[in-house]
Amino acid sequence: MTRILTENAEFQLLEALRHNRRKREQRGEFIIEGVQAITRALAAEWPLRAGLVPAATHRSPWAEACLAQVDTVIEIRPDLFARLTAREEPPELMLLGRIPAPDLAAVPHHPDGVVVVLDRPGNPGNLGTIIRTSDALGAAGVLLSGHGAHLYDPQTVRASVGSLFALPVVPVPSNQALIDWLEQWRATAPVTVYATDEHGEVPLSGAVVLSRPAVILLGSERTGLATALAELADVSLAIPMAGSASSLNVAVAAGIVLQRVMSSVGGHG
């Protein structure tokens, strides 16, 4: 058991993990909070460095059971512990998770699978929601391209509600690496690449038949898809708008397209 009772260097490093992407990447660590996120991280046997708890406070049986699965426990002075969370009521437990090395091979080439590719996500809440939606609707994985919201930002982790630990989610080191990964899949199956675009060539109406296996490309809300990724698309889809809004939130668009692809009968259309 380690204790942090002052604003020492170790505490300052923990606090930096909340706000500082560079520190998270340098240390290879991030903070996990929320009952579902912690439960699913432990169930997935996610690599962990420590459990974080407020010192001298009562812990529930759930928290004690979680801590029993963690090798190291760090007790932190309660007012300092509260600074590690954005919640008004600090939780009784947080975990310090390790950031794994990106591994594209972790996202499988299922013969009937669907993979979501998100280009330069601008908002960690949207990123977490897309991960959660992809998990809920049965996608095989999520790939992240370009420099956008950080996968291990506390807001991303919280918005994913634990799906980050249940689904392969992998940052892609380069567009070429993504192209190579796609070509490997296409060597074994007739993969269709769909891109969402408010000016897309094919309106996503009820008559449109989508097929699997598939890749769904989602661009940044501000700048759209990078040119190199847009050129990979076989079909450019536009979601019809009935009201006055000109576009949809990217997480909503992801859910609409993913649901349509996942409900298709499969096979190359």
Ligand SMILES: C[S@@+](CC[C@H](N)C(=O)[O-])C[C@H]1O[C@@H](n2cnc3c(N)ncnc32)[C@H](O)[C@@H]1O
Second form
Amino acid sequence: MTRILTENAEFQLLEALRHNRRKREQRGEFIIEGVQAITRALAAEWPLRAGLVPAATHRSPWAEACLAQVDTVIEIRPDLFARLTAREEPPELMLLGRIPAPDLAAVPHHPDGVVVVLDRPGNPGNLGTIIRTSDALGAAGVLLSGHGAHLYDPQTVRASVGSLFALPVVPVPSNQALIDWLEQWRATAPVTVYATDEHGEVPLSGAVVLSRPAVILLGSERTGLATALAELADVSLAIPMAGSASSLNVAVAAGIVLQRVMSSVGGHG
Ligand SMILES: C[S@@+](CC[C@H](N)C(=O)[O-])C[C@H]1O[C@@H](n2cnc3c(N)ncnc32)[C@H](O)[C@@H]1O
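Next up, the form predicted in complex with the ligand, please; the one we just looked at was the form predicted on its own.
Next comes the full complex, and the chain you just saw is listed first.
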């Protein structure tokens, strides 16, 4: 057990992990908060550096059981602890998780699987929601291309509601690495790559049958899919829209297309 009772260097580092992605990457650590996220991180045996708790505060049996699973506990002066969370009511426990090295091989090449590729997501809430949705609907993994919202931003972690710990979610180091990963899969299975684009060629009407295995490409909120990614697509799908909106939120588009691909029978449609 260690204690942080002043705004010392260790506290400043923890505070920086909240806001500063470079610090997170340098240290290889990020903050996990929320009952579901903590429970699922522990269930997945996610690598952890420590449990963080407010000093001299009563802890629930749940918090004690969680702390029994971590090697190091850091007690923090309550007013300082409160500065580590955006919540109005500080939680009784947070975890300090380790950031794993990105490993594309962690996203499996299932013969019937579906993988979501997200291009430069600008909003960590959208990123977390897409991870949660991909997990809920049965995708095999999520790949992140380009420089977008940080996977280990507290808002991403919060919006994923723990699915980040259940599903392989991997930032790809380059387009070439993504192309190689796709080629390897294609050598073993007839993968269809679906781009999604509000101006896509194929309207996703009820009659359209999608096939698995599949990759679903989703564009960034601001500029849509990068050309280099769009060129990988076999089909560009447009979800029909009524009304005056120019496009759907990317997480909503992800949910609609994923649901359609997952409920397809498999094989080429
Ligand atoms: C907010 S949109 C991007 C809008 C952006 N202004 C653009 O130029 O493309 C973000 C992503 O959501 C997906 N998307 C949004 N609406 C869609 C629709 N109607 N059909 C298919 N995909 C859609 C696409 O992947 C798109 O790149």
